[in-house]
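Shown here is one chain on its own, the form predicted on its own, set out as structure tokens.
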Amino acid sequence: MTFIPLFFVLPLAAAFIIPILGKIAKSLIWIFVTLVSFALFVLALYGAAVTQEVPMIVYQMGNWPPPLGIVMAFDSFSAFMTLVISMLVFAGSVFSLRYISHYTGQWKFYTLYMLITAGMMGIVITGDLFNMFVFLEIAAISSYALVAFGVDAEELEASFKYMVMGEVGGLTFLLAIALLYAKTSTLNLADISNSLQLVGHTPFFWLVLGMMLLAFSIKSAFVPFHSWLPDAHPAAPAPISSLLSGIFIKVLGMYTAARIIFNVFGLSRANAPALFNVLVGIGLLSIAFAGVTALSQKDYKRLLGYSSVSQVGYIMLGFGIGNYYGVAGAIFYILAHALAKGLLFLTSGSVVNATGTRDLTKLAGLGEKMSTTAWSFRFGSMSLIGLPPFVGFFAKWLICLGALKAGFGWLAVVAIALSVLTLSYLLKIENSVFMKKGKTQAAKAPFTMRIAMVFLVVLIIVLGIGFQSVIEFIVGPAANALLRGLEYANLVFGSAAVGF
């Protein structure tokens, strides 16, 4: 299956092809970044579509077969993880084109902005450890540049802060590869997770395991190794916030942490609960913590990036408690989350851009004045709350659903009771900005903002109202990739592959 390469090399040539762009016909790099964001989109929709009939697609790179060679390993859960960030990448590349229209050096935003979408692509079709790292290297050290695009004070010390936190995670997991390729002789996932079921679960096994998870903890920013993410998010422009938030750190973040635990270490609550019951507590500390400290806010951008780090404690509480119910409403949440958070910071964006601030305290009766602004905004909260008939909704209802099928009937009070601190935080936007009564001066969003907003509304309406064939066709398939656990060795083996 020679498409699966095209989910990395395509972003990544088009990194290499906007420079020229720039130098000849800039007006055509917005044009040229949004076909190639489309053509990702169109691209992942195909492979989850192929993915219905394979479990899974092995492209030997080279020509070169496992475990000598580097291989890229497309299952259901890849198929998933690439159609959630080829969304996110297409919306913010339609809105970015009046946003960042008085920036100079367009253009390498626009490079940083396909190197940041080649790597987390990458992040998710290799089959291969180290090159797992090199491809979340590519995204990280794209977002440092990214959030530190504006070159103001703020923004270079929020970019920093960020860098220093992000190489500490990522020499962690480079400590990790190097001590498990000392031990295993390979880098191939399917190789080392055969080579980890001899070495069995000794010391070694969870020292390996914790210094991974310890690195994917601060990629995702979790309590309390959140403290860049608030920061980072407010300084970087609109549409790398939406990216950073609704997708970008989930891939650093939860879909390597999931892949290791599941696929590579065959973990599951059955033969590791007290693991699980560690990922269910960091996920209450994050949805506690920072949702109590998002409602002492008052920039826009930061409050939304406290809410993130709160959000994806749902994520984890889903993967912690580990069966089917709990993973797929785990992997659903990554999906609802991307779509409502990356809305709400497109939301900000457009805010920041007709009327130059953040504050919260400064912004009044925008509701009427940017009507497409403000309904997009209540429509993506309404799904982060959880809300009927949005797409967040069923999202939660499946990590509801897991807790009382294992048996923490207190876990799912828990869960739903701390979607108070949603409501709280996301009604002091909505109060201080869009209804409470004022005269800040700002224009009508344009028109390729509104575009990009809608587009992100829509898929929460139409994948709410579709959910049981989001559930059967993308979601439930990727937790049976997960879930599948130590067959993911055997499949990628055992699988045809192709040249390239």
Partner chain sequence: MIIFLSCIILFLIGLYAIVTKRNLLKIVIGFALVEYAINLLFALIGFRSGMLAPIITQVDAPHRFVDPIPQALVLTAIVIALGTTALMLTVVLRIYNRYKTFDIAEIRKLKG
The other form holds:
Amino acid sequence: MTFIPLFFVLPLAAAFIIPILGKIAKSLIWIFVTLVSFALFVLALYGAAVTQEVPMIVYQMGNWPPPLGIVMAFDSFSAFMTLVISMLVFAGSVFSLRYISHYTGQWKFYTLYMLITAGMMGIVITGDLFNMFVFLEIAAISSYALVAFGVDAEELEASFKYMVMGEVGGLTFLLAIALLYAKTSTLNLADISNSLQLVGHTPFFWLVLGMMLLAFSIKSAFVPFHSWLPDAHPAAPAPISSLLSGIFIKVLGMYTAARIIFNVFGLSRANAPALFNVLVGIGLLSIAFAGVTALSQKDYKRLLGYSSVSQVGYIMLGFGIGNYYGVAGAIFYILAHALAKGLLFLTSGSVVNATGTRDLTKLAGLGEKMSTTAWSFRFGSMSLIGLPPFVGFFAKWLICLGALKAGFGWLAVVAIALSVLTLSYLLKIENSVFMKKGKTQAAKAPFTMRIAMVFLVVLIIVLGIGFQSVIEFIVGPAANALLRGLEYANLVFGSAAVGF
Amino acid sequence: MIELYLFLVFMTVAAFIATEIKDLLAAVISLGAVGFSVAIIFILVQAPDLAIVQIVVEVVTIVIFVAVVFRTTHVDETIGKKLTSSHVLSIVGFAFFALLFFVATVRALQELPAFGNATMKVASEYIRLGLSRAGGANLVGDVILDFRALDTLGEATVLFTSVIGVIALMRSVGRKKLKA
Amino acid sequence: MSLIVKTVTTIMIGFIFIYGAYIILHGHLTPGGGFAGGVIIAGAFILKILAFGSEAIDEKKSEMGSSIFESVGALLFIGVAIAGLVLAGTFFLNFLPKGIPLHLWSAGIIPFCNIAIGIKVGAGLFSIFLALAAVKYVMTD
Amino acid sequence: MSKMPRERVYYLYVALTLAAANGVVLSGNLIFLLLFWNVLVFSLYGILQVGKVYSSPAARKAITIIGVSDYVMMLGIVIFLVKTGNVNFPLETKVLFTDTWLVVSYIMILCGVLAKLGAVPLHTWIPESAKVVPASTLAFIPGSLDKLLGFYLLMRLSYYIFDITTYVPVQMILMIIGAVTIITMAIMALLQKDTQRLLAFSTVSQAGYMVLGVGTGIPIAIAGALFHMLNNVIYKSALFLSAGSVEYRTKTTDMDSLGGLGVKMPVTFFAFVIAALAISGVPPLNGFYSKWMIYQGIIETRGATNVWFIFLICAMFGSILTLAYNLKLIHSIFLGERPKDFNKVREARFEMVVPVLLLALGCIGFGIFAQALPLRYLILPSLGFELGALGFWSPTMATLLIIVGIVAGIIVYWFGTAMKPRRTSVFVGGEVLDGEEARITGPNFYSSINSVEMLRKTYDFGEGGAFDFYNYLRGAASGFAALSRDVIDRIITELYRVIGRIVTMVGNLTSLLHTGELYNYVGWIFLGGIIILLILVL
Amino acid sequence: MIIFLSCIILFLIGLYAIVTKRNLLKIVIGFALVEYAINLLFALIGFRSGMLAPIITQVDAPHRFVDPIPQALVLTAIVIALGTTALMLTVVLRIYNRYKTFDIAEIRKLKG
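Cool, the form predicted on its own is there; where's the form predicted in complex with the partner chain?
Below: every chain and molecule of the assembly, starting with the one above.
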């Protein structure tokens, strides 16, 4: 199974090559990056296919067996995440050709782009706690730099605030790792999981979990940890906003939190109801608070940023419900929101590229002039709101189903009622940018941008129509991988070569 | 281990000075003092590798800090300015958090093995296998470059990332002028 | 800076450089390693800039050189890892013969990794410093 | 079609309709069926919107009638679900009418079916839309597709889910509806002055045969009804399309102004005549055969009911009326004096003629080889039961005889002067009148019916909308609307406005919380940290 | 345990600087303190009384070493801290360049 390390080796090697390439042949960089992203996409598809047959692939770095060396534990959940990451990375890299040509220092952009990709890929496939931290920092540091890539005052400010809060999160995570190491004397996730079973639910256990939860909540921007996101995501160049909102916060916050809560700490609604109620509470608070705040925004991208905060609430809600449908719904929602929000940020990039502004009060009447962008926006927002044939609907539907099965009928009702907020703030953009009559000067979006947007639109529609296969082959196994709980450790040790 | 306590106290005091002093250069030097005392503590707890790295990194960090201070301002003008009510509120919130966190840690730390009694579950394997299987006499080197080499790749990448980031952010102009 | 500083720096740079190289090469035997050595080597360059001012070096060329060196160092490191994959089947496999314990020629790939990291870190830190030293251009816009 | 506005949207809706229709037929469960059924409502609405003239009111009428009956149907399905706990189609045992609620649920579901089929009293949307939409739309939706779907569900409902043969009152309801539909709609058709509208009423009238046939509960009649539906699709399409061809060339559907086109458009004429004869049930065409089967079925019900002969008379009389209005159509469009404007009319375009001709040939083929082809390969296999006897009719034999008769007739005709309208000068008061003015147009054929007092009143009522439940419904609805507009609506509007304002206000407030001050943001983080620590650790 | 707690105290001092200080440079210093605290905690965790630094000098001697893993981790953590600090200082420098102040209360173009 030698393809596993390729997930981060490919983008890393690309990142190391680009600075050299940037001095030799600048025009090749984009093609190179796009090829690498596409290769990642193919690789992720292959990985998803492989995990249909094997529940877990363990790759031992340097041939050291699990507790000794760093292992890559690639299960269905990892496969799912790599798939979503590579989709957005590919779309973003295609999109960026014409968008980033307005910036100076393009090779730096692409280097950082590959580094952030490598970091995210590393997080989702690693089976080692400290290694997870290292990859998390790679992704985080490149995102700090990318947010400030335009080096304007606002961008630097956003980047600094983001950096402060992100690092508070990262360092809290590191402290938690230190404490955990002191107790268990191992760093392998599976081994930690085994050791923690002997510890039991003591104050130490809860402190470490609480610190990790704090860290991941900051990374995934739940209310009240969200305040950096509406600054940082709009400040970044559009392909990066798309990547950050689409998948970055979920990889750094959601994936890690879910993995650690379910598989390492072995918690479920049955044995830790308080924790899961906290997750549900955080989810609801995020949905309502950020959704309401988004209504009063006047900036295209900032509104979308608040919308992201609101939408991740649904994901947390799904995890907090904690039964199969809830978790599967949350995972499906990761996919749905990644595609929809990625697409919406790309449309914002297209609009900014054409008009030079993202102030909703200044934009008008672009629906006719930029029809691809407008329709992409419409499809993306329909999916985000949760209209039937698109992915978003099925994700919300699964979450509501989970809530009903878990006996929280009111939760399902509230979750659906709160999508009214989504509808209203997205209509605000639709009305002011695309529907309203106006004379904003704009040209059609360039070809590569349209390709990227159409790619995501097609995914939204196709995956929505084929939702049954998506649930059966991708989302369902991923949910099962999480709900497997402590079986994770046995699988890791079982799949690894014993002895050396 | 009286010297350990001594340096811990010294470090804490230096840290407090670094946060409170008005002269930024002095604050940076106090930070250096913390860093060097950390390096000395590393030596005391039998970690010479760390001490070396800590010292050289400390030097570079301080140089960078000083470079920034020289290019901007020496004085922390914000000290003594009146705090806004929201700032006071967040400080109170932090104080409450710190108290809670401290209490929680005190309770949690009691479950850890006491100082000087590390469990060494995986580490004993490393010590047993280090020389024969990895080959390096410096076990820390074995760990970072053989057993956990991926971490080192990641660490090198982090540095690479921040170098690219620094270069990217030091561009004087971010955007090209739009063609009218 | 005064003449004394300049003279001492000129003499010291070579020693610092050699010391860094020593730390890198003996990383698997004694404390230190690629990282510490790399920082020391970068320190040699930084010292030169500090003593002579940033006019003493050709900034454009140094920046280009250091960033290429950094990439090359990183690629070397990842190359060692990939060599393990290609030659022996596992990423980061310590595939070289281990040699005689406690001698310079031992520990398989570890010295090579150290060298790669040393190049990378030295060049990287130097480029950070260069970028920060170039701040005077930035500040005047 | 190409001149129609919003042509692209039209095809979108057509595709959607087809998809949903397939969904209806393929779903194995009442709930899914209902889902697709409702999609059809919307696609129908969309299609009717794309009209010749301003067609929104007609579309609105259609969606109201069908929509309301769909809700009734939905309620019926819910009752069915509650009572039986099962909504899947191939029920192991058929549901018997053991419970009043089951009868209610059957009738409620029937409402939806009848609205689709266009049976009295839920038919009014069809003639209404006939005024405004193109002929091809009419041929496609109310003419064939809706018949098909309605009949499909009627069959499913009556013989696969329920078994109406076990409960005579339901059978009677169906048969009465069928008979009434046949007669009343045929009379209405008789009095129309517009080809499309006439054909639309005719469509509704034909639906009556199907309902009647299904209602008998006799296998041969059911097979006949199914066959009739198939035939109806063929000849009604032919009629609508040839009427459409005529309209394409003459730009009018008013029978008063048409006439004498038989010479100019011979192929269309031929096809139209064949289809018209088929629909009137003239042997040996297909319409005859299916009606014949239905008659036989009605006769066989004599054991069960005492009034079977009434239905038989209705059916036969309906057949006669059909012939009558078709003669009127043929005369007014293709025979008689040709208005001068139409002297330059040519045969319709090739691609319009071919399908019509094919459909006409289908009428003949399905008629002559009724037993050999459609019954054997289409109807009986799909019903899945054996017919006892196929009646006393051998279509092939009859055809031969009729052909002999026709040949004889043609020979007679050939020597006569029937080919051209006889022209004689018309003298009124000594002046020669222009032929144009003295022309006898088709619509006046049956105007004598109008002079029968009772019938005329009925007709007037009918034209005035007295049978149109939609009007009553709309009256009630508008009364309720007035009430709700003044009271309920205002309350809701105010509520909506207040809630909207509150949400916006809260949004502005929360937005103000984001002051841009870093220490506040970090403070929030620690606030969250406090909550987490409090809940988890302590 | 008191030794471990001293690290926690240093950690909290760092956080205190991040929350209460309005000067950007002080915030960065706060981060540096937090990083020191964690590195120190790691190193202290791995200590075993009376044992030696994990460097083998004789092949056959009994191996009585302190835990090498935390040291390896701290090496990585130090470098990561260096990277973050360098980037953060760059941003601070550029912010000073744009806003001409270090006061975080005045750096608030983004709000709402």
